[in-house]
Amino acid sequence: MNKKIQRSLAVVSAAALVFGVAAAQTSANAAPKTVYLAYQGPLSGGEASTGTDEQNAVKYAIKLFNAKNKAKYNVKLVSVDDQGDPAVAGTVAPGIGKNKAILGVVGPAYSGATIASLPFYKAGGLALISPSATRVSLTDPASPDFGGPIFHRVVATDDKQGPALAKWATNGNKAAKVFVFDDQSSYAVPLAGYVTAGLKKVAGASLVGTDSVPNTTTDFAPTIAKIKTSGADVVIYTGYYSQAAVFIKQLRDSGSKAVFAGGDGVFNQEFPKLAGVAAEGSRITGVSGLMDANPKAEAAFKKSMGVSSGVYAVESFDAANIFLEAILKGNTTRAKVLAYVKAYKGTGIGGTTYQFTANGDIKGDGFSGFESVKGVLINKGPVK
């Protein structure tokens, strides 16, 4: 309060002063309530592109919400960078779990980071909605990885993706000889298992070899030697895009013309950029982007955010909006937000109906097949 106002108040009557105080209190009560949501994913390191894409979609959802509801709420975003690494996630999650001002987390993005974070978030009763963590065990009550009651996801699981990847990788090949390998991560190993199981249902396909290499591998010569010895004409990798780009370059340099395919860990527009011409023709499974789901929304996103939407934009945007709807309806404690999420039923920006099972999965599934064409992953439609 400045001196001029102080002098004015000094000469008003007691009644007027009381009225002024009451008016000030009313004004204060009318101020928008500040609440916090978090996004957790890889915002630095080799997988940063995925986290940046997802967080941009969350930022956009919050930006729209705040503009529409500025008289009631001011939602702020807390960025949680776990680098997609369980070891890092275990160091950043404790503080988020204890900070009761944070009402919900969009994420974690990766399955391994989710597993590492869960104990801290369970202790804090903090609701999670992941746009991209697909490991089946996260929603399996019999598994030590089970995320209930706080974990939810708006993406289909790897027991659905594995068979879809097997079909897409071998599409058009009536006698496919398939080599499958993983990066030893908590995401890649089980997905590789679902792929090999799915291959058994692909007519004419046979599994001719497998391998498992650390996610720090830079020299894939031993794996490439195994691929050549096996006679494989299809190679399926279940790790992440940054390492896939290194591998495919070395595979092509070796002279191999085998079809290369990867799961949603490779599903990132950075993959063909990093791999260059070596990525041409690669087949990837993933989910439809914002442009595929709603072109008008994509145009609005690009105008508002200054960049195109990226991978898992739809899922990240929709996950954020579930939390934002909870807040708009007055749920501003962790317990109330969690209860709202568990009972949620609504429609996302792409028309998907979201409703969670008791264990946190969505009721429904679906993956699309993408192909790398001239440096861009092109959606070729749902894998059936």
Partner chain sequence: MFEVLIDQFWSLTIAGVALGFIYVLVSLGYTMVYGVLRMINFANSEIFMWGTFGTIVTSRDIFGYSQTSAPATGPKLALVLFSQLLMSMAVAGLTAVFVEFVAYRRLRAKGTNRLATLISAIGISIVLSELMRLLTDSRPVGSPRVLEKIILTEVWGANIRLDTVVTIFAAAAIYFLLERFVKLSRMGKAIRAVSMNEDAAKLMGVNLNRVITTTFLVGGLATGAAGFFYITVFEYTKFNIGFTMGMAAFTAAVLGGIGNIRGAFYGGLFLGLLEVYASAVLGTQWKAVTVFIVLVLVLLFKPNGLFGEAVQTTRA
Given for the second form:
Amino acid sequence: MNKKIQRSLAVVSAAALVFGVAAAQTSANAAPKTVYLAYQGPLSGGEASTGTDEQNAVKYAIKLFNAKNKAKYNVKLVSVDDQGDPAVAGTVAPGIGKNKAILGVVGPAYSGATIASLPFYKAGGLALISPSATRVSLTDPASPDFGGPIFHRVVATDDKQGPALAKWATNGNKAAKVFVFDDQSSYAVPLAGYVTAGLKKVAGASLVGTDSVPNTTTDFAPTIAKIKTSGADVVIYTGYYSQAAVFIKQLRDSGSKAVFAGGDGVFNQEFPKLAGVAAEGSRITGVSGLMDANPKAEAAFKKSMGVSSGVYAVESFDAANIFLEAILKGNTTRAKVLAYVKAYKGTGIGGTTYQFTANGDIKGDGFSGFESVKGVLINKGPVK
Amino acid sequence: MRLEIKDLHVHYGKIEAIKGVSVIVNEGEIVTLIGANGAGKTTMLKTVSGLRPITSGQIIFDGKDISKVPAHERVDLGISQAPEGRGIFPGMTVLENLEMGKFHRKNRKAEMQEDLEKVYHLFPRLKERVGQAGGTLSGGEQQMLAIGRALMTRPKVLLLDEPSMGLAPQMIANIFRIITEINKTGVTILLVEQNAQQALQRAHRAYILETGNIVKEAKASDLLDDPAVREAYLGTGAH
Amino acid sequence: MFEVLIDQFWSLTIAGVALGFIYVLVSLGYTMVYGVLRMINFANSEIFMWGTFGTIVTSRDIFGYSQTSAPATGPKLALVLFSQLLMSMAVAGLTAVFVEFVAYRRLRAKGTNRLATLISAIGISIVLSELMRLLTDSRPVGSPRVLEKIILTEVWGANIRLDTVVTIFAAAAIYFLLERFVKLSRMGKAIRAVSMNEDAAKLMGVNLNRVITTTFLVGGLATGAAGFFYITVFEYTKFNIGFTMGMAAFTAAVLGGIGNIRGAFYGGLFLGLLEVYASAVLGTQWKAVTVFIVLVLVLLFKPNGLFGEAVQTTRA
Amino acid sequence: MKIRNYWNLRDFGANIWEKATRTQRVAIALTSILLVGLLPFMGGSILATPIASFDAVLVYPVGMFVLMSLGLNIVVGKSGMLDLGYVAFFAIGAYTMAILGTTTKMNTWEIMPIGIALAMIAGVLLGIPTLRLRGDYLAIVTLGFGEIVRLVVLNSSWSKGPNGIANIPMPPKIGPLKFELENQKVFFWVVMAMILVTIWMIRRLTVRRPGRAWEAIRQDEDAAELMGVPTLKYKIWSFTLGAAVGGAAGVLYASKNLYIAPEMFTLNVSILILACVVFGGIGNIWGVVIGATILGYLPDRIRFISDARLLVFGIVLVVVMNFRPDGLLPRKKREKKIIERDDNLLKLENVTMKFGGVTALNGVNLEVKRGEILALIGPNGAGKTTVFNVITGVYKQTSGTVTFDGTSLGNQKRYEVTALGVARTFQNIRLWGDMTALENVITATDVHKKSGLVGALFGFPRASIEEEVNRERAHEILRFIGIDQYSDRLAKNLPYGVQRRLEIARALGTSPKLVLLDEPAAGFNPAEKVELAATIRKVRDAGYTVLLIEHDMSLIMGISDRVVVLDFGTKIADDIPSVVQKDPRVIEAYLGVPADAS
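Can you switch from the form predicted alone and show the form predicted together with its partner chain instead?
What follows is the entire complex, opening with the chain shown before.
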């Protein structure tokens, strides 16, 4: 056993201290205890890339943990594919809710799927930490969607992002004329609402037009016509990066010089890659990714997983680690894990401080403003 | 022997439409198949032209078994059918319809004008309507077009399916006269008809088909005088 | 309500016409097959999607363009664009033939019910889109810019852009070529003959299987061309773009009168314009609703679409 | 090329079922229901679905798919309309439940009828303008409708737009059965009950008029219309019933899932349900049930293939459709039935008819084969006309069974019997005297038609086209019978012989399978009789089956394939004419003197 310990030490030296504590707590010859965590998100279907990225980060966290603690714990991941679809979530969630071996769920990734899953997890007392479900109502006790007490998230909500996006988009523009449009998704429509509300608090800014474009659209000519007619000099899109890339190209090709801004749906290094030069100068709000937050960790990730980290990698990784720490502290029942999460206070890999409010949100509103410069989204610091 | 059909069986799904029929058509003959609706006459023609697969039996043409040859290749061999009713291409002009008859001929360019003239000679009406869409022709003209188009393939055997159907009496006589004329140019004809009177008058030999079986085979002129046939197919009634 | 339409009328119209021509070409894929088989080729949308990938692969992997490369110029531009077009058409054409072979041929030989064929086609379209999804990890793929989108001139306040102009003229040319092909060529006549009367066509020596395969091929080529123009204008594709495009193009085909080549032309243009105008007036969220309501109204008064059904009506 | 049915599950099942007695059938049905009802307890078995819990999968997708497929099957399978927007009705039901459930105090069972009603209203509203369209045009319009419903819900505030509606209440408990989140067996039982009700409804309708009308529409809509089926009305009915089932499924689904959002109601759902129908065997209830079960269950069962399972799903669809194009369990085929049923179009088994103390028929057994001319003879009062009256539904037999073309007769109304394909002429001529000959036949051709109210109300152009086509068909029939030259004369002014023939023409106008001729030669001279014999033979040759009562022996012996002799309500002979003619009992009872006397 000692040799094993030494090998582990050699592999992950940073974990030495933690390991020592853990080793002291277990009896010498006990077999490693198998515990289960789940990741829930879209792993197949049209949204699968988001889910795959998130799950990779979770897998990475577990891989590190198991390597460190192989004597004590063997954490296994249950992949729960809800396709991002509330209908599918309603079918898979009962099974997960009932399976008491699963101690915690990283996810669900999408708000709609979360709402559909909640009743089953509430009944099972299963703690959730979502890396990406941003809908405000999930942590609003007055809403029917309220996820308390089991729902937590390590991502800031739309009502914090909306004003931040409004500010960042109009930064340096004393009399901004803003056009806001969404992609009709359950993520984009509410966010557009918070952006509109946030604009009212920005001095000199005015809302000059809106649109709502199906998320399968590739021809934005009518929207661009509206933007031109409205005379907007700032355009905010609250949907996702792939459509944003198509749109910004068309906007630039139409000759418009209006500032383009988007929220964390657009916040993806793929965005400037897809959009090319048209993306230059676009302003995006988001929370730093792994690459940006911790390049060393990113390199280790790529080495271990064989792919680069993707969207919500930091959030997913941190969410998984909160559960893993709970397990390491010997919390191996759902109730204990939930209690541990609620009382958790710690720092994530990107330096974010996590502490959940009573409703499941993280304290603080750490949105940063990014700008697309030469094909890369550069962090310009927190939006104030 | 130009065409020989041996013990032919044909099914539509599970229903047997042709139950072991044998027919012989000699070079230069007009042979007619008569029988009531549903007796299987049209099915017979379709199996000969290849439109309908057979269950068992043989179709021998010029000494060669063609039972497995697809329809479009039988045209090359010299079998041509003028289909029942409106078997023309309604959206094509009369000329285009006739040209379709040359679709697969090797020397189509060389033969085209000559054969068009022949058809126009038989059916002067078609020449008048050359640019008109097939679908806008009258029933009789469509029938002429169907026959003319079949002739464009330079058939050795011409299969005619109810050429008199839906035509006025005067037109019927005309069509049958032309059938005889075609026959005289050396084309063997297998004719399916409801109008037994006319068919028997024009044909050399006849087969009577009843619910998928041949019940009688004889010289056409004999059948004209056969009382049983007269009663069943020629009408003994007042009109 | 109408201020956008009035203010940006010509910009919208040009965009609508360009989009319309893309619809025309995809509609042809539906209409050709429908004309001869009386069946919706449900997989045509995925054939289109494969075509778009063919376009991107050509510029990105064969010619080595990337998102950051400068657009091509001169003869190189012509070469790359032409190769892209050919590749897109080839990929789509072959996919269409594959679809016919796998999903249609056996069922057609058996002469079975249309719904079985429909489901078989739906099955193959799931296969095609899932295959591409797995190949691309569900991620969108951007196209390098090969054709620079130069603003050629401004007419009535609307920018006339190179890519739009190319799309409109080239797509129109391809459409007219195809129409001529169907109207005048021997194979085209055979296609028309089969669409009017399958048995009679056989009796003229037309090889049915060959005609049907050709029809799928030609429909696929048109759809593939559409894929190329789509990429040239929008520079983006994803495994699931076929669905929206397919629905729009099929609607266009029905509007014009499915099975009718000229119907696909007018239906496609009509739909392209209707979409941009409706989006501008009512808001983009009501675009699809407007389109379908117009469709229902058209069909109520002209149950076979604006130009009637079937290839047979395309007379000389 | 023969298509062999290798796994003939249907025939296997049907065989057991048909041989079973009534009690056995009830036992089989109850046992099956019980076994299926126990399925939620099978979660630990090989059936288990990884990740998803088995009882939840049984409710959705499996149960819901089965229910919706049955509903869609009414539209697509029964009446042959391609509907690609079926999800709209599901959505309407679901949103009714969601909105009423979260804003009022109503519970699921109170909302259910409202949801069904709204779905049905939507069905009618969509159906009236669009169901005149055929085939693929209908497909695209219904597809559009499905999308419109989804987009309206997505872009409206009353439906909470893309956010969807959460916290939908679960159904209140039914007696001791409580609905639970963690164990969904009660939901499954409710879905099962709804499925059974739907099956019961479909089966009832199928063997009755609507079923026949749908069948006719599916096979040949124009012909159906020509035979007097008000096609639009029946299509709307079919559509509306399908909508009702979809709506009911939607209500229950919302109440089960507790949260709904527009993204759940996409075209994909419609396509998937359609795939279930066709995959299982379009038109066949059990096929549809099996198809939906497999397609609902399969993706969850093969979750271990993870990302490629949709690909597998697509391949399965292509392969199954290619090799079993009629689905796993195909619908019954007509010709098949003919062979199975021994060619008997009509079968009387042990039929007894009593009027007060008088026994008119005493245990009569009678079979009429397809395509034959069967003569029924016997002395006056032997019960011949009673047989006709029992067959045509004028009387209901005291005991015994009458089976016509697979349908048991006895409870139908007279016009329903006519609709099934039985037509008759009358001994004493009963033409509509003040109508022309042509009008008599035309009226018969639309004898099936009930109202045509909707058509008349909206003045559809088809109505007049239909009129034209009917007229053409009537002419054809008159020509066939050889009296076309009298078509414009009033029936009452026609010569007697022509009137008799017109009776036959009118009977043919209803497109019967079986023509009953009641003394057609009464009052004819020998020359006319010869002519009539030719006509009757012609009718038979055209594919009709003829059952005839006649006294004229030369006519009977000349044309009948078989002769049945009745005497005092009992069958005393049944054979080919030449044998019957020599039967001493027949001679004694009826002929009295040797044949050829008349």
